[in-house]
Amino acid sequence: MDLNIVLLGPPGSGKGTQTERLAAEFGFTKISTGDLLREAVRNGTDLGTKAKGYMDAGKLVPDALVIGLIKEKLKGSKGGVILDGFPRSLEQAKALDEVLKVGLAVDLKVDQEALIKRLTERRSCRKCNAVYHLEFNPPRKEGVCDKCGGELYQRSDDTEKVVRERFATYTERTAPLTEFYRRKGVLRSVDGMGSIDDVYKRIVAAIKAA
């Protein structure tokens, strides 16, 4: 499929886990700004440090530290692209305009105090990055990554503080991304509540009418 979709919602709406789901089922090209920006902390790349020092304070990287890592991704994508957690403002929004054409926007609306349990309770494996739930999506062994044995441990920006001042930001500069993609016509709301299935069901139903 050729479609390229932006993924929005606010932090904890699930993006990470139905984006792959989705590149999985239709092969879209995953870009994940997160999966990005964390590899170069864990390699403490120039990059990674100052991204840190931002992501632990629950603050937006600068687009001056992303855009580039965004533009290489790209290159060496074929066919359509699924974006998750890009772009998180007007600005990033605009940058990317100039270098893909966006068919879809796709906002999961979520409840903000079930999104500051959810990610609270969130686990992340250090070697793979794969995201579980201790309510919703637990491992089969605690503490233990199901696909590769890696440890698994909550992220420094999954606290609750944390998690507040993520809500504050996005709602200060990426919530206002939502006209800028209606303005456009290709903004579809998605109910992002409920169980993993019956929202992936939503977006899948969201992107074939597009």
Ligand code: ADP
Second form
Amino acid sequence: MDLNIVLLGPPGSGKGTQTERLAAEFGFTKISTGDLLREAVRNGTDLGTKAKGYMDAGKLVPDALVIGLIKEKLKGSKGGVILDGFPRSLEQAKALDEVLKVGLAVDLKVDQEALIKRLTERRSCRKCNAVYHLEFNPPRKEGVCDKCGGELYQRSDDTEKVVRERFATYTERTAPLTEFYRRKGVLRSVDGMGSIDDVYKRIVAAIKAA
Ligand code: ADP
Ligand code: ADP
Ligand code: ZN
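Could you drop in the structure for the form predicted in complex with ligand ADP? We only have the form predicted alone so far.
Everything in the complex follows now, all chains and molecules, and the chain you saw is the first one.
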């Protein structure tokens, strides 16, 4: 599918989970800035060293760094792309506009209480970045990734204190993007409550209508 999609929505709304499924089933190229930045931190690259402090504090990594990263990734991509966690600021949305035609912006709507429950019990795979939830989407074997056998861990920014800061960052910097995409006529608000399957079906319907 040639459509380019951005997934908006606060931390914990299901962007990573849905992106993974959509990429697998429609063949989209998946780009997750959170995963790419964590990888850079793990590898101790120049980008990782610069990004770490912002991520630990629940702040946005500076636009210039993230825009550079995305441009690099888009260069090599073919077919439709699905962006998880980018753009997150108006500057990023404008920069993206110059290099990619976004055909659909999905804004996932989830209650605050549900978000906190999702984030504090999230587990992620060290190896393939697959996302699980202790209650809502548990792995078959505790602590082990179903897909690759990798070790599951809790992200250091999924603690209550940093989560609160990430929500504030989202409200201030990212929520206003809905207006940007509404004006372009590509915004679709999607109910992100309910099961992972239910939400997936709603997004697929939005894709078919785009
Ligand atoms: P985001 O990328 O938006 O931060 P994730 O996809 O990582 O969100 O999901 C956050 C947590 O919530 C994960 O533990 C995931 O398994 C879980 N989750 C995702 N979608 C749902 C859903 N519809 N219902 C319940 N839990 C969900
Ligand atoms: P979540 O989906 O749970 O909010 P992500 O994995 O998408 O978390 O992002 C984790 C952190 O990485 C963010 O809190 C932020 O510090 C950084 N980050 C990810 N994407 C961006 C971006 N587009 N711009 C700036 N910082 C980003
Ligand atoms: Zn894995």
